[in-house]
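So this first bit is one chain, no partners, the form predicted on its own, shown in structure tokens.
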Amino acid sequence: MMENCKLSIRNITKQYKNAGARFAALDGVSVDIEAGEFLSVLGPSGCGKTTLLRIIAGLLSPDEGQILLDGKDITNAPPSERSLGIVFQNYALFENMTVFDNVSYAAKLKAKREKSATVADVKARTAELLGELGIADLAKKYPSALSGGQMQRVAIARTLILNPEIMLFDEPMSALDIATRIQLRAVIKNIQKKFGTTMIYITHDQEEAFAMSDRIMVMEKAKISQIDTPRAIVSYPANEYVKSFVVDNLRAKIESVSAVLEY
């Protein structure tokens, strides 16, 4: 285990049944994630990355293996006891609540339950977060009046207000246009730097992973193909799959953009 390890995933295995046959969604996956690190889990649909995120979050139980948070075994702990926050692709906002109430709702419940803050404290923190994410002017609006990018910022604020030790992102930008995605990348990276939050980011987009990550974990068919820095993966792909799926695809995207700019 690394010296500054925040989350340790040890030999996680998960199988499903399909038409009576069993198949592996995860096959002995192990990785240590450093405190404050931004780790992207990159791979195509069906490789196991979302299953891994759901197991980390406590929404799904592994067949084998352990999840350790700061050295404590949380494999069987309920989601509410894991100090993790999740940002989903579909935003999952309350349509009958304003932006302000969407962000403050869970924090108010937590403050009341734990007697850790007053309602005034929660309201002040909500207003602060909306300002930091550039959506203070949307406080009184409802989700139906927001763009996809605005809704995702609200979802991020709602997660941040609970002060999670780790933030999990489940392909949060796959439905957004490229301009909005670039803006949100900057928002998420600024959050990581400001709060020192450990982040695990699920994506199938090579460009997104390389633009944001400290390290990238490339997955193929329930297994890890390579874990390394973006530079090392480009320079030294571990096998032909990594070269084809990651490096070649990334270069093709760069060449495509260059061709458009030259035209």
The other form holds:
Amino acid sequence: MMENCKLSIRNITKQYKNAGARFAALDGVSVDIEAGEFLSVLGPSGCGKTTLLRIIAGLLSPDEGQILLDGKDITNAPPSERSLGIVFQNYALFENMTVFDNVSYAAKLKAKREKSATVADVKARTAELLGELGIADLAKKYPSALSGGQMQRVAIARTLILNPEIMLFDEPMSALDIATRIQLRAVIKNIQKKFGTTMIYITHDQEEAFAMSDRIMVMEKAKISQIDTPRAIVSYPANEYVKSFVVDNLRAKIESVSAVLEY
Amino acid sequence: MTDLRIKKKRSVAIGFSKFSLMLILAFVVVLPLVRMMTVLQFVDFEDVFYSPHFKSALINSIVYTLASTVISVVVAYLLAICTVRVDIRFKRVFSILLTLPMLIPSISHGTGMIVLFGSNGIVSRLFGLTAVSNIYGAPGIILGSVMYAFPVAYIMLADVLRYEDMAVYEAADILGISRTRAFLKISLPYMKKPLLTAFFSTFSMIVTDYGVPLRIGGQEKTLSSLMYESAIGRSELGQGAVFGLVLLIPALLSFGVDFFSKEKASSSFVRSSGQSHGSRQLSLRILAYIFCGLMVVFSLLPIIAFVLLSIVENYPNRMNLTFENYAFILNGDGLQYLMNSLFIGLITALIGTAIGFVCAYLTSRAKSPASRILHLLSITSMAIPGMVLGISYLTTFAGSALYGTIMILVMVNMAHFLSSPYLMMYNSFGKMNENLEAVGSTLGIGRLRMLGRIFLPQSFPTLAEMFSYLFVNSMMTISAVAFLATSDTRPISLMIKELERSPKVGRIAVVSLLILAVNILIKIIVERVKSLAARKRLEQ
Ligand SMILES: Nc1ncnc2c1ncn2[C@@H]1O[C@H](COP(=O)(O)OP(=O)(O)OP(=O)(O)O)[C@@H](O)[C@H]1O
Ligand SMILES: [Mg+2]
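Next, report the structure of the form predicted in complex with the partner chain; the form predicted on its own has already been given.
Zooming out: every chain and molecule, the one shown earlier first.
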């Protein structure tokens, strides 16, 4: 185990039934994630990325294996006691609440339950967060009036209000246009820096993974193919698959772009 | 290990709710049906099936229902095309006016046809056709059935058309495929399943209705009118149950078709993104105006006739203006019956909406093997005609403390009408974001709290819709309640049957208009409440 390990995923296995036959969605997946690290998960559709994320979040239980948070076994702990937040591609905002209430609701409940803060504290903290994410002027709007990028900012603020130590993202930008993506990248990286949050980030976009990550985890069919820094993956792809899925894809992109830029 | 215990407690609570709801549904739907089957063992089936009555009624039922169904569905489809696919003005007004006949009991439409097209009918007199006009029998049954059935089919088909992906047509346009070809090759195949569903559900609705054929059939009997006569007229429950069994067949068939076509249809088509205004071709628009206009006139005829009849002393002999008909109804038992209906409608709507909501939540957002069973139980009642339900309840509860109470009417209405509002909510839950529970549990918002603070408020428009459906149907139904109502608990829709003995049709007109008025009022209130809720969110 590494020295500064925040989250340790050990030998996780998960099987599903499909048309009567069992198959593995995750097959002995192990990874240690450092505190404050940004880890991207890259892999083709159906390789088990979302399943892994849901198991980390406690929304699914694994068939086998353990999850340790700061060395403590949380494999069976409920999601709300894992100090993590999750952000989805389709936002999953509370449509019937204003932006402000979306963000503050969970914190209000928690403050009431634990008598840890006053309503005024929660409100102040919410306003502060909205400001940090650049959506202060949207506080009174309902989600149906927002753009995709704005909704994703609200979703991020909603998880941040509980000060999670880990944030999970499941393709948070797949539904957004490129300009918005690049803005949001900066927002997310800023949060990571400012709060020291550990981030696990699923994406389909190789370039995004390379731009944002400390390390990238490449998956293929329920297994990890390689975990390494972006530079190491490009220089030393672990096998043919990683080379073609990550490196070649990236090359193709660079070539097509530079061809246009150079006329 | 406290964490696991919490998890367990939660799933126990959900399992328990599912189990209780299954018990309730089994009690109000399955048990009576089973009980009815046991009555059948005392019936001489041959006696019933080989009687000449039965054979002619069977043929009549099939022929008349088939004719009414084909007309209703074709008219409904054309109207749906006119109001969805052709660029005409007043679309909303047209749709509202076209669906008004749905808000009057079928039994009123029998009377409606008589006062319009009978030998002394308003229309017959207007065109000097009094001598040749014979509305009793086939023409009356078919016209009257079309009257209340086509709006139902229209709503179904217009809904499907509205959700069809218009991008296909745009693509066809760009490829230079003509509109006629696009209609034949794209629209019709797309509509095959919805048309089939509409056909079967309209068929089963018409074939199980006794209101129209009993009133206007004359010598022509149908299975439903025979069933009414034997079970209610002569109290021969066993014989009635046999007819009921036969009527169960088309209902089950329609249920099966609906069940299987829905399973597939939902996945293969996406909602259109852009709202299209429809064809702007002048000739099409003119045709659409003419057709919609004619059908609106047809829909409004009975209502206009009722208004006229209700305010004259005795059509057609004494045409002086009077409110005597209103006074008779509201001073006599009518007011009591109206109150009964309002009470039954309100309670049915409240309980039904609540049960439908909870059931839909448990089957769509707390999935488990038990959800399947609960889902099936919630929709089976759709397959049971009201009269069959009525006779089942009678055989099961006669003599019990429930019998003769308002509660048994509420129960039977619930059993009868629950499936549609349940499905409304089920579909609406299905459309809500699938990650909401995941968000709730990571943020530490409990299941119950999510239900109350997130799902319930978001379901508001659907809940209003469910409430209105249950209320309006309770207001109009005559099928099941005819077997169970007593003079104290009788709902106002059944008063029409009673009044048919009196020569004063004005009184029937008053009752029909009262029911229509209440239903319109409910619809308006529900729409207002819905748009207020929607506006609150948009204002910001
Ligand atoms: N509840 C379930 N029941 C059965 N099979 C499932 C279930 N959930 C996921 N699977 C299957 O498990 C495999 C992994 O699914 P998962 O959602 O983790 O993939 P993914 O990597 O997130 O894919 P994508 O990139 O498309 O989101 C897939 O083959 C999927 O069909
Ligand atoms: Mg996924």
